[in-house]
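Only one chain comes next, encoded as structure tokens, the form predicted on its own.
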Amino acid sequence: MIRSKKLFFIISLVLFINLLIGYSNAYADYAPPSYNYSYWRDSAAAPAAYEATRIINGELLGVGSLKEPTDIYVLNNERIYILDSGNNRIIVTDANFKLIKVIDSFDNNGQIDRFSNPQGIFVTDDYHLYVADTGNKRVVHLDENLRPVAIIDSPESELLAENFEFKPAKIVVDKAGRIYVMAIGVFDGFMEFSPDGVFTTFIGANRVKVDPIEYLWKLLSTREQRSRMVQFVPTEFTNLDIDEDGFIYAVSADNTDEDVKRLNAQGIDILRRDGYVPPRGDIRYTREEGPSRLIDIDVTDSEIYSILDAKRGRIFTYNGDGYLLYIFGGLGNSLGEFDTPVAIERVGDNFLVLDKALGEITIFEPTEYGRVVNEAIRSYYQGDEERAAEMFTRAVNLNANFEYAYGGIGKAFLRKGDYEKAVEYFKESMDRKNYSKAYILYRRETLRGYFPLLMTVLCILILCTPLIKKYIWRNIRGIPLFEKEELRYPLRLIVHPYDEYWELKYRRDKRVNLIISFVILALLSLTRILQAQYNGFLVNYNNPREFNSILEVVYVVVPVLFWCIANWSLTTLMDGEGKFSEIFISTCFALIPLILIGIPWVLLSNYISADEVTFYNFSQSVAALWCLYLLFVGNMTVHQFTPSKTVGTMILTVGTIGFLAFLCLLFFNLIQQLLSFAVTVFREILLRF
């Protein structure tokens, strides 16, 4: 007996263990060398979709070092533009890299005038060059001969402040010539310029981000103190493109999930973000190093775009619905990483990025399985799905991870028919709302098939049902586990509380209510496991990989447990007549609907499409509702209670509640602190000796 005792408590302290260690571990970051995002946050190893080929610069092209490149500009796949910053100049090359000019001056009304330090840079296609003069403070617009059309360099306008000090740092010019200009310093979102250079107004500001502490300190604060507090104010873009049907494409630092934008004329963010992780770079991260910094974004045909993150030296991709295509790149010493990446391009479909500590460009040439996806992508995107289907189906050969791919293959099958394949394909692709569509049809295709057989069933079942009631019906009645009180007492408590919780407080075998709770207890867990597990696809969300029978019991334990420890704990203050195991027993009967709704819905919600979702949600709601009027009914026998204090008495029963969850939680961190202090210590003694 106490050797049994012994291994108790040792498998106990294990699990506690494990518990604490599988907590702390929750925000590790691994990450595959290439690797993708599942429909579940996870990283998910994957091929290489690009390749980094060679290394361009200054003494490659024969115009000397760069020094602090800051941006380049592909213009049409024909014309490479780098801007030398460090150096004041403009490279000029063509598609393969030979060079055809340096611009570093220009005549301005018979003068010689140069740049000084320019940041940002963009060519139309009729070679007219916008430099974005950030030392100068201006934006110089020259035509295809470097002649000066317009100089902008003091902007006036009521919506500027007195002071304002204009510098231009990024810029991109539609095509009906109307400029638009990241400047420093300017939290109202770009500077919207007319084709001849008059300031006309602010597009796509950021939201202000506010910290609830910081406000509710500011609000407490004195006019004197709030004056020297930080302002909330937008955060500043970081960089800026515009596609060919002059949609602009942002990117900013607010590390939320709009750190990617799509504007419109009007400045609205429209970009889609369908996929299963938002346009914002890595998801996964140490807290040591902190989400992505996005620094650049290109857009090329189909609605592709790719951003960079500088934290790391990333290129994430994503296709127009923000379905996130491939990660390539790194920080490092070794080719295809970088020191400080600054600016992405493309020519074709090769990438350039351009690092500025370096002076050096980073040619990346797609690999087998990039060419597909690239190809797949543009085929759905131009209609023609049935190469897409191919491609998609090409690309999950290769990366059996790539989920996006499984849900273009879902509508292939989805147009041909075969909705049995569809619904399959949607369910890998965890794509709810077509998996849906092909479901309801592959239902009625089924139904059909079988509807004679069913009617035939139900007809003889209709003409049977005297033959049923006397011979079947009656012995099914007459066996001996339906005739036991054990059973029937808690499905007649349900129906008629008020009467059995009476006669489970007064009449009824403590010994044996107590049995029961805890098999209602076990039920609900099971209740629970098999939710979470064989629930249909339309409803069940949980993550595969985080299921844990233990943690689901722990669920349905640790809040009854709790329940019944602060109601006691209160109704012993306030002169409840129940005792802890009354409460615990009355309790444990209140959950009964859970078990009986719970469990048919784990079959039916397998046969349900996306509209008769609602079903199960307000069954779900009934069964809630339902265990509630127990557990009031149950509360207010247990402790002879008029309704109003029984009411108050579960309020606050649930403020307890999350009192005790605060202690516990503070109880838990020390243990894990301690043992990670505890772990320290001894790694650092096995590293002395």
The other form holds:
Amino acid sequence: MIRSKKLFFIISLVLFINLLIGYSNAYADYAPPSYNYSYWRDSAAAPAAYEATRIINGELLGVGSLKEPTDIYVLNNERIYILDSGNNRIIVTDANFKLIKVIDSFDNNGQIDRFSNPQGIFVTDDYHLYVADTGNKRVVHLDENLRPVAIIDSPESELLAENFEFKPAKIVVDKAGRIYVMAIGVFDGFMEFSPDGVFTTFIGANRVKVDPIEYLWKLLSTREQRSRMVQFVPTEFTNLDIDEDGFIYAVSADNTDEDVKRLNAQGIDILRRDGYVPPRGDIRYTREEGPSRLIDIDVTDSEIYSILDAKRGRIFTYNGDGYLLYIFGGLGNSLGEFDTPVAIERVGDNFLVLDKALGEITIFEPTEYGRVVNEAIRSYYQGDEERAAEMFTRAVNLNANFEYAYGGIGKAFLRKGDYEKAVEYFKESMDRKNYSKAYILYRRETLRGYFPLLMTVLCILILCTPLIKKYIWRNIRGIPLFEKEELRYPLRLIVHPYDEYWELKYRRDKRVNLIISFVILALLSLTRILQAQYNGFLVNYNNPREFNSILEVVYVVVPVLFWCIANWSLTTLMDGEGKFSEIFISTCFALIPLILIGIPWVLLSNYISADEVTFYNFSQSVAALWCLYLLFVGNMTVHQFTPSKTVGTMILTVGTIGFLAFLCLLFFNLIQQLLSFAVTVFREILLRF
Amino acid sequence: MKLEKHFQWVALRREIYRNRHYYILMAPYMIIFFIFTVLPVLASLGISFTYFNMLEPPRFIGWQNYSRLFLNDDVFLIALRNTFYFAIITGPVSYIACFLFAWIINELPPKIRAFMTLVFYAPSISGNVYYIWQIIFSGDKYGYINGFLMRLGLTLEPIQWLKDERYILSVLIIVQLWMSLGTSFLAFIAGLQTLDRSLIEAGAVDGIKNRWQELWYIVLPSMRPQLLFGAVMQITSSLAVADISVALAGFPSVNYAGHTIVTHLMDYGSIRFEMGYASAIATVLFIIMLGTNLLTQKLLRKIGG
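Form predicted on its own done, so how does the form predicted in complex with its partner chain look?
The complete assembly is shown below, putting the previous chain first.
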């Protein structure tokens, strides 16, 4: 009997482990599911926006295999330039990858000149070719017949150091012909050259990222030590692109929220970051994996830009406001996955991803979902909100988790004047700014209907105040419930704390006080729960999925208990007169303002706009300060301390709470370890016999 | 019951008849007060429910003016907010400052006291000398503050104090504070001088420990009338700020940053001649003043309690 039971246990355990392994296996076989980040920064499943359809490599083009290609450039959706760095050549094809020509040399004043390990390429509308010829430490500018217009080899300027070595890596050219070069080993930003190739200035340097601890060390160390330390230098950019309006989009691998930048002519970052997550690739990652490393950026029309994450091979596409639209790609061996992706470009709505190690280009075509999203963003950018709303509705039908789309639909409703619907949709997209805008209009519209009635009633009420005071209020006060002393003195206490705390300590029945204290605690817990659940959208930042009423009660009760215990243990040492029950009662009574101010606001906060949130915050702080004041008076009265001593004990109490919390953590940690030890021993025994 | 009421009336009539001389003496003032103060207020209240453009007779439109004021007029809401800022900052601050200065000056020897009183009262008798402030806060580099800041190297280019939304209100509040050491300041000095010294001595005997207790338990309660007068003056003046806003920030100010209820009133009353709407604004202002005055009176009653 016993044996069979053990057998059963072992079998079920094995089955369970099997299940786990099988499950994870199944997961690994799966293509990486498409996802997007929600407002709460969770990854939410999303349909794939792009599908890999084709792979292009050197053999297919008929030019022999590509060797470590580093850059591609697409000119007006008609010509594709592939920079085959390992073979020091440029392959030019049309949009369907039909070979046009191969450029591997050019005529430099009668001599044949070649590239050496070029890293970046740019082509202007009139087929002028700019190549960052890294190996030769120069930038080559060729005209449409491949005759050199200018060759920038060693720029001279006061801004550059004596021993400056010019190693251009990436290059863009604006409409005016100014050349922006990202050079290796330059920390001051991009190098800007005038159209005739004269170095003018640096623009858009990254800011120095300082680790506070390192900074402290630096402050403490001597000059000599400091000179041997690593200097704080701004990070280099990893790539750049330029949009139709001449703004430079730059990426760096800094792992900050400012990894992607949009630089204006002055080099100031003007990228909008209004999205749910900052534009920096993946924001949820394990510690071993680390954050995304951005290696390329591509901007198309309508301010849509995509960034390429070299670490996980994913492509993140954002719109101009910084909302994440879709994610696709990955590392691996199947179609649509890469080994070492280095560059992305767009031909129309198709993505080209260049893989350096494999020497091939993967072509991605949009799925229906991708097309709908692109179309929606474009329509909205062009001001066609009607069509944008239609597209957003379709996108929502394909992906109900796409929160940004609800905002787009809301905007259309707002424009149409349907404020009620707009409010609803903005709430769905968690867009507080627009929600408030729509809500003000909606509220006005509603109020306008009721205004005369409301005002008339108010005026009548004000005119009748003496009568109300005389007849009705007296009767209300006469209701037995209100006559009850137990109900009235907690309320009197909050306005006359000195008198009432004294009464509380010396006059009133302690049993009744304790009951009232527990009622207050319960009410405060209720307030917190109501606040978390029913507070207005504009002031409620709780994730409804993480909401737990029991935890809210714990959040109320535990701090109060901690406070009372800490205070009691301190004041017994400091000649305080108060007993534990008295401390508990006085603390609970001090919490009344939090309830009195908190509960009405639960209702009221549903009817406020963003401007009025100030009042909400103001009254919350009033409640907190009032509570603190009552706590102070209560403490002083209970222990019969002087004011200064009370302040001292209160500060010390806070310190003691920290200490107590530490002890508790230690205790629980030990218990946990003990338990896990016991579990291990138990398992060991199980597995052996 | 009815009989009792009848007797009350008879008694009242007899009382009036007995004091008829007082009523006659009071009459000229009361008549003028009624005609020039009470009547306009009542008329404005009435007109606020009408559409009145000074050409056609007023037409009754109910609550429409108020509805427009609170629900349609964004500028009014800005004006309301600015006025409240003025009242909340300048009101209490200048009230307390008035009292503190009065208290300090009162300690000086009589001759210096008279001189200092004049010095502190000067801003409010000097009337429209906003020009000084215009030079001080001038937007070019010759403005005193800009010149000073640039000389110190704190700013590199002049700040448009009176044209930049961010600064207008603060500048106006500073100027208003400077101007507000007026009548209530004089009233406080008068109040402090009529203080009964024997009360302080008695207080010292009864166990008053320091000057703050003396202030709270003796000085302030015994000058409650002056305090009330000062409070009313201060509230009305800080709620009715308009001249300095117009003189310094212009009319209308940039993006209505210095707009107050009274400038809004001026806009609709004397420029657009929408008298009904202007009356509604005036009524709202009147109610706000009434409310704040009632509130301060309640608060002042607590002094020395």
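Numbering follows the first chain given and starts at 1. This is a predicted model, so every value here is computed, not measured. Under this definition, the rigid core comprises the largest set of C-alpha atoms superposing within 1.5 Å between the forms.
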Superpose the two forms on their rigid core, then report whether the C-alpha of S302 is displaced by 2 angstroms or more between these two forms. no
Rigid core superposed: G648 CA moves 2 Å or more between these two forms: yes
Is the shift of D241 between these two forms large enough to count as movement, that is, does its C-alpha move by 2 Å or more after the core is superposed? no
